[in-house]
Structure formats: C-alpha cells, structure tokens
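In structure tokens, one chain follows: the form predicted on its own.
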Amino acid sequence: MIPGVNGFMYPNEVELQWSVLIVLYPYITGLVAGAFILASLERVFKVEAVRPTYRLALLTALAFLLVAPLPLQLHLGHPERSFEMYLTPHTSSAMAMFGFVYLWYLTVVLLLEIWLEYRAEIVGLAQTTTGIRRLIYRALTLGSYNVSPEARRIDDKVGYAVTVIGIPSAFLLHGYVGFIFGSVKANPWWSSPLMPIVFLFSAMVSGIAAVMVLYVVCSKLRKVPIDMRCLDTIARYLFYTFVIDFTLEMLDLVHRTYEADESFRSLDFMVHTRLWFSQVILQIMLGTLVPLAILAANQLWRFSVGVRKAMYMTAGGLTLIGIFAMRWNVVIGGQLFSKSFLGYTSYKMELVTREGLLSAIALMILPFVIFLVLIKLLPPWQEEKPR
C-alpha cells in the first residue's frame, strides 16, 4: 500500500493535482477584492470615518494583485504558455477567462483609480523631485500636467465612476474562483451553489481584517496617533460581513448534513480525522468563532482604546489564519478522498521545490514587499485629527 493512503483510491488520485500555491491563489486574490470593498465605502458609500484608510486600501489591493496570478505561474509546467489565452481566447474555459478578468481589474479599474486619486500629488512630485525619482514620477503624469480645481473635479468624477465599476469587478474577480469549485460536480466537497458566494463573503473579511492590521502597523511605525473612529468603524463593517459568511458556512454545512447523500459520511470522516485541526481547530474555533466573539463584545461594550486595538488586532490576524485555513480546507480537502468514496489519501508539502513551503512564503512574503515600495512611492497617509 502506498504511504499515505487508506483504501481504495485511484491511481490518479494519489498525488494532489493542486498544491499550496492553488489555496494561495483564491487566499490572495481575496484580500485584493476585500481591500477594494473596503475603499469604496469611503469613495461611492460616503463612510467618512474610514477615509484614513481609503489610499492604504487601494495600494494593499494593489500589492496583492499584482502577485495574484505568480501562484498560477508557478504551478504551470510551462508558465509561459499563460500569454496564449489573450492571443487565442478560450471563452467557453472559466480558467481561461481569468486572464481578461485579471487584465480588466488590474489596468482600467484599480491602476487607472489610483492613478486619478493621485495625479495632483504625481504632478508636484514630478516638478519639486530630483533624480530617477523625478524621472519615475514624470512617467506616471502621463504628460498631463493640468491640475487646476475644474480638471481636479473631473478627476474625482471619473474616479468615482471608475470605483462604481470596480465593485462588481471585485465581485467578478473573486467569486468567478468560486465558482470554479462549485462548478466540478464530480467532486461532492466543492459542488455547491454557495460556494461563489462563500468565496466573495470570505474574501470581503479577510480584505477588511488585512487593511484594519495594515493601519495600526503602520500607525505604529510612523508613531503617529491611530484614528480611532475609523479603526471602530472598519472593525463594525468586518463584525457585519463575518456574521454573513459565517452564516452561509453554516447554511451550507446544515444543507450538507440535510442531504446526507452517499457522500456524506466520507466528508464527515474527513472532518473527523485529517481536517480536524485545519477545520475545526483553525478554521472554525480561533478563525470564526473567537474573532466573532472579540468583534461583538466591542459592539456591546466599550473599552478603553488600548484594549480595542489589542482586540481588534487579535481579531484581524486571527481571521486572516481562519479565512487561509478555509482555503486550504477547500483545495486541498477536497482532493484528499476517492471520487468512489472508498479510501482516502494525505498531503505532504515539500520544502525546497516550485510547489513547496519556501516558495509559498516567499508567495506570501512578495506583497508586502511591494506594498512597502508602493507607500514609499506614493505615500497614502493624510493628514487629519485623530478622534
């Protein structure tokens, strides 16, 4: 019997086709989706409080997004073959779509809306600078150097049209993953219609938690007093969206349990055994259910502002390990059992390879790397009163 493997299991079914790289993959497109949800409450919602965090917003969405598709690149045996889905459009391939998903929400929706929020500030960076820096920020004025109030005004409608746009964009960008595991009916863990929906939720949360961590780090850092009115509004509208996906998970888990059709008790087996600790443990307790708690007694009670941002920082990371644990739950969960739900196999991360655990941080480790670069290039923080 092969190591790892009780049962019967088919002989392709014993090696996983989709590794780590592929829960990076939805992980990280979720917090650029979450990010953008987060920013357009201040731009199109008009929630003033979270104003502080609207530039931070855009650059994390962006960071992210631009390491979004190296997961996908590295898993391909020939990565650049990727190109011929823009030279030779597949429209019938959900996968292939990607690509024009991607191109759509990357160039014309956050690039170009970052692009208006800062123009003024590119344009007298651009005339007060020395040096390459002069140099780079010449390039992004894109030879428009008109920053009178009437051309200024323009810029805030286009940009505000730009933001419209976007929200469904970000909706498509990630609920289109999910919809690609609902889609595979072969597989009972992944075909649900709620998946797509549980995606998009999950990745609202995890985009909000991620910006919320971001803030008080960076507050930290620059020692500068933290806006606490927005640092309570943020971790309301987190509070709000974790309640919702935290309900569809469990409407979809009673469905399941409803149904109890032939596959129920291999899924349940799984549960009980080798996703234990990643569900369970991770994913549901100290992922769902303590950042839940944490959230909701700060909607019930007031502390003192230490003992909220020690609060919500203990939330924020712990609902960013939750929703990466719910990742992983689903890719690699779902290839763990035998499509004829007789035996069931394991999944062993290497450390040094295209597809192992140093790649994987390294993945992890990109945008931040980026984001740092990004703030330095285009600093986000305005001044305002604290509160």
Second form
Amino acid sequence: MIPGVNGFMYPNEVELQWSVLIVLYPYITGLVAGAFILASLERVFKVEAVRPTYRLALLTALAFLLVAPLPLQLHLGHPERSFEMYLTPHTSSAMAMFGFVYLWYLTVVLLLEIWLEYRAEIVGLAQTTTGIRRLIYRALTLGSYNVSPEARRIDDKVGYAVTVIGIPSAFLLHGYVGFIFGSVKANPWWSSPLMPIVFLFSAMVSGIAAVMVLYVVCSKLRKVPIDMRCLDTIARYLFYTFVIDFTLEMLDLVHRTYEADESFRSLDFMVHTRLWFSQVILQIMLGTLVPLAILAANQLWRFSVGVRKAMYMTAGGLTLIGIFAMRWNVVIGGQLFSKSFLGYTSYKMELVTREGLLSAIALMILPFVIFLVLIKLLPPWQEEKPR
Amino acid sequence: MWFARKEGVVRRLVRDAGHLIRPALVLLAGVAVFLVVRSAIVPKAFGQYGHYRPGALALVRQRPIAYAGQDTCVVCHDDEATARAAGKHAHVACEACHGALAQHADDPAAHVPQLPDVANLCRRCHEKDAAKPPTFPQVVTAEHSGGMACNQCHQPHNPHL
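Moving on from the form predicted on its own, kindly provide the form predicted together with the partner chain as a structure.
Time for the whole complex; same chain goes first.
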C-alpha cells in the first residue's frame, strides 16, 4: 500500500530517520581514529619504516576530526542547540558524554601532539616568512621560540606521553561510536556488545587504508619517489588489522546465526534481499575479501614495485569503499526492517535537501580541503631530514 | 653540593620545558572562557526540579488554554453527549473530532465553531491500515462509502447504523 514498504511496518518505521549523513559520521570518525593509530605505531611502537607517513597521518586525523561532528549538526537542523550539550550535559546521555571525549581528543591529544611535533618548523617559519603567514606562525608558536636540542628532546618525551594517552583516547573515540549503536537494545541489528570492538577495528582498517592511499597520491602529485619500505609496512599492518576486523565481523555473524534469536529470520531475509548488494557484494566480497586476498598475496610473494603499488592502491581503495558500505549497512540496514520482524521499508536518498546526497558529498570533500590547507600551513614532508 | 645541583636541574627544566606551560595556559584560558560563557548562558535555577529550566514551567502555564476538555462541552451539549455515550464513539473525546474549542466554550456566541470536514475526519481514524490492531473497525474508505459522505449513513456521534 505504501510505496517502498513490504509487509507490516509500524507507522514510525516507514520513513528512515537516520540518513546518509549518519552513515558519514561513523565513517569519518573511524578515519580519524585509524589514522591516529597508524601515527602512534611509529611513535609508541617504534615502527621506523612508517615514519614518512607520521605527520601525514596526524594531519589526516585532524582534518577529518574537524569535520566529524558536522554531519550530526546538519542532521539536527538546529545546530546551535548542540552547544547545549556542553553547557548542561546529562550524564545519562551517551551523546553528551561523547562531546567531551571529542573535545579531549581534539585539544589534549591531537592539537598538542601536532604542535609538539611541528614546533621547530613553526618557529623557523615564524622567523622566515612575512606578512599574514608570519602572523599565523607567530601565533602558532604561542610566544615561545625555544627550540634548543634540550627543549626538543623534552618535546619528544612529552609527545610520546601524549601519544600513549592518545591511543586509548582514539579507541574511546571510535569505540564510543560503536557503543551508541550497540546500546540500542530495541534494535537487534545493532544491539551487540561486539559493536564497539567491530567499529574500532574497522576504523583502524579504514584509517590505515586512507593514509596509505593519501601517501601514494601525495607523492605522485609532488613527483617524489615513494618509500616502498614504508608502503610495504603500512600494507602489512593493514593486512593484520583487516584480518582481525574480518574475524570479528565473521564471529558476530556466526554468533548471530547460531544463536538465531527471534530476529534472525527477518534479518537474514533482509541481508538476502535489500542489503544483498551493499552487504554481500560491496562490503564482504569487494570491500573485504578482494583487498584481503591482494594484501595476503603480498605477504606470500614479492611483486615488482610497480605491481605492488597498483595492488596496494586497489586494495586501499576497495577497503575504503568496503568500510563505507559497512557503515551504510549498519546505519541504514538497522532501519530497514520492522521491529515486528514482519516487514521491510526502503531508503530513498534525496539529492539537494539538507540531508541529501549533495550535502554528503560536500561533507566528504570538506576534510580534503582542510587537509590541503593544513599541509600548506604545516608541510608534512621530511624526506630530506630524517629524525 | 646536592642543593646546588638540584637548583641547576630546576633551572634547566624551567629553561627547556618552560614553553610547555603555554599550551596548558591556552587550554586553561579556553576552559575559563567556557566556564564564563556557561555561567552567563545557563539559566540560574537550572536543575532545581530536574534536568530542565524551572522557568519553563511558568512559561508553559502562561500559554492560552486551547482545549476545554469534554466535561465542559457536555454541560451545554446534552444531546450530542447522550448520543455519543450510547455508541462506540463513547470514548472518543469531543475535541478529537471538533478540534480545540476552549475559546468557544468560554464564549459560545462569539466563537461559533466550524463543523468538521467529514470527508477527511473519519478517514483519519478508520482508514484500513495493517499497522492498526485487527479488532479496530476499519474500512477502505474509497470502496466502502462509494464516494458518499460518511455521515449520510453513520451518525458521527453514534456511528452504528
């Protein structure tokens, strides 16, 4: 009777409340957490090979972090009211508490770590540039020009400590996003204690893949050679985290199938019909198995540099699409079936509305614009002078 | 000896780590601004009765009453009340069909209500919909009435034929 609806749907389920913007939100936050964890590999776990992407990863994390809350703001319609969440937070609201996790992560972890990392350059640039750029850099020095070796050594120590604090913070940041879905107990597609962990690992996968692709693209654009040792190492870590991520997701799937609670038939039907393309084809086949196979092949055999680059780029691109599909299937999939388990609705994406496709595309472009500004301001390249 | 060495350590620390105070100060300044803004914006008695602004209660109370409630209608409209009480609409409030009529109840002569638009009114509750409990009387209105107004066959106040 109602277009797009099959079977029985409660009236408030017919139209989806959470649109493509809510898909973007965990996707973008995931990229932040993943990029940061890649950066901390170098810092805390002393994986020297990934050094060339350290700064790149930090700036990527910052660019995406600044955009992360925007999809939510746009979804709210009254964005200015979100500020109330900080003014009068309610302790029973996961969202309100997340506001503080976000601020903590932005200020105490990311900005501080970037500042400590770049201090020498900032001071140098404040003394060599002119005009408005000079003013910006002078402001960024926060008034201290002390970049003596002793001072930098202390910066390094503090930066290390910040990274150590940053890892659980990044876990919290993205585990929390999974928590928000996992704690919706009325929705069997979401309600699972595995949700935060699955989100976390998929975040790491997407963040690492994003930095890997960005690194190759940036090197190509700048016409500098790619450090293959670095790229191989990133690809290896991508493979490891991906294996864990995939295992966890399959564990979730097997567990659901075995448990087969009263929701199972309905969800199973949904996966075989409305979600078949986005879940089985995009997420599992193209977005997971293919990149995993490519990455695994690279662990087994040595290919030539050109082939490896192409393989990594393919794997990275597919991974990013696959993780996006995963967010889509969680957010949109969770709203397609009736809580009566007797019917299904469909999601019709709008084009030029506030929550339409164009807004989503603009929001996805914005982090790259910020990223461009950031690399102009704080060049992450340091092939010439290794630390 | 020991004291002098210690003093040296402190002096070196101030020299080499002094710049770390600055981001801390920036952060503190941010927190301070936030606290000032917060104390200026958050209503004074916030949280007195619960997680909301107590002044909101007074504001809500000030708003004009829109619904009179059916006990009021019954005082003057005995006929409709009796008719309704005898039928299945006994528990459907007058203003669920007639709309908010507090002004009319206050001064019937000055505010004569418009009668409901039957073509849409009955459909609103009785249109066939799988989401409604099966025991609720519902019809596919287009087929059921053949285009006639519902109240040509049913009495709105006592709908049984």
